[in-house]
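Here you get one chain, nothing else, as structure tokens; it is the form predicted alone.
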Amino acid sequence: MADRYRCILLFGAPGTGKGTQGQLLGERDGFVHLATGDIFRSLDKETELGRKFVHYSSRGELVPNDLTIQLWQEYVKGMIADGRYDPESDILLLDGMPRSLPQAEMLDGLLQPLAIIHLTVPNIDEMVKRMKLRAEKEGRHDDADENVIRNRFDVYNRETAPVLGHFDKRLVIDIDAIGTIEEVFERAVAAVDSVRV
């Protein structure tokens, strides 16, 4: 068992395409995409944990750190147990983790970041438009209300953006997230391949 999980962090404001790029990169050999949002959305909403998630997500707020880390660790252990992830040979593509400075600090002993892929989109209105379109296509109720979306940007700027400063600046690779999925993927692949040694 590896001491720490080797990983590449996928970073960017809501709507920048972290999930899409993470899924595509996760299809490449040796990479495993792990989206915290998908973990939460897969929760049974009738359980205590599921109800807690709905309580926060329906208002565009972050789930508390201790709850998030606990769920994340349990999920990763399950992936190892059922063979979906081998920490000795695979690199985790972390999408949505860590989402706050306290989470980054709590994960310091667990993660070995190889790079941080930072997807950037300068125009918030463009991202709001993307997210509303995604809500229609995928039935994601957390992205349907523009007020909730804009609150998520406020939360991102306040809670998540400072996480970048927690890591070594040399690990951060900025990628322009404007363009087709394929164009952005090409940029992401080039960035990932530059650090995969």
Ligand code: ADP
Given for the second form:
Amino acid sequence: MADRYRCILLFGAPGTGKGTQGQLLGERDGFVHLATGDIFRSLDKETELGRKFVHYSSRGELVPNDLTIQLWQEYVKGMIADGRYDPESDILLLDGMPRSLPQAEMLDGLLQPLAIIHLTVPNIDEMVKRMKLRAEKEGRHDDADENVIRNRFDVYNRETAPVLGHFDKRLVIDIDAIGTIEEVFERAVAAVDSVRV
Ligand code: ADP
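Beyond the form predicted alone, can we have the form predicted in complex with the named molecule?
Now the complete complex, all chains and molecules, led by this one.
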């Protein structure tokens, strides 16, 4: 058995397109895309965990670390059990994990990051614009309100950005996230393929 999950971490502020790029990359052979936000959104809103998710995400806050890690680990075990993910042969493309230093520390023994794809944008306004568009298209409650969006950036800077410093600098590949989905995807594929070789 592989002792740690080989993975590529998708990194970037809210609105940089991690979800879109992760999904596209996940269609490539040997990669399995897993977004923590998707796991949370698939929860039944009537369960206690589902209610907690709505409570935190509607304010732009992170769900508490212990809960998140427990749910995430159970979810990955389920993926292994039903054959969606094979740790021996697949590389996990992780979006939204780890998203804080405590999460990174809790997963140290479990993850083997091969690279960190860091999507970068020059300014916040570009991202706010994208997120409002997304809110209209997808009906996401956490993107509809400008104050919540701003708080998500604050939380990103305070809790998530420091996670980059937890890992070996040589793993980080910066990618310009400005351009069409196809243009950014080309850059992302080049980065991912350089890892696989
Ligand atoms: P975005 O990347 O645009 O913030 P996500 O779909 O990744 O959107 O996440 C939506 C919400 O889910 C977050 O605002 C947060 O409340 C919760 N969430 C996602 N990943 C994590 C995580 N690793 N730890 C805690 N909360 C998380």
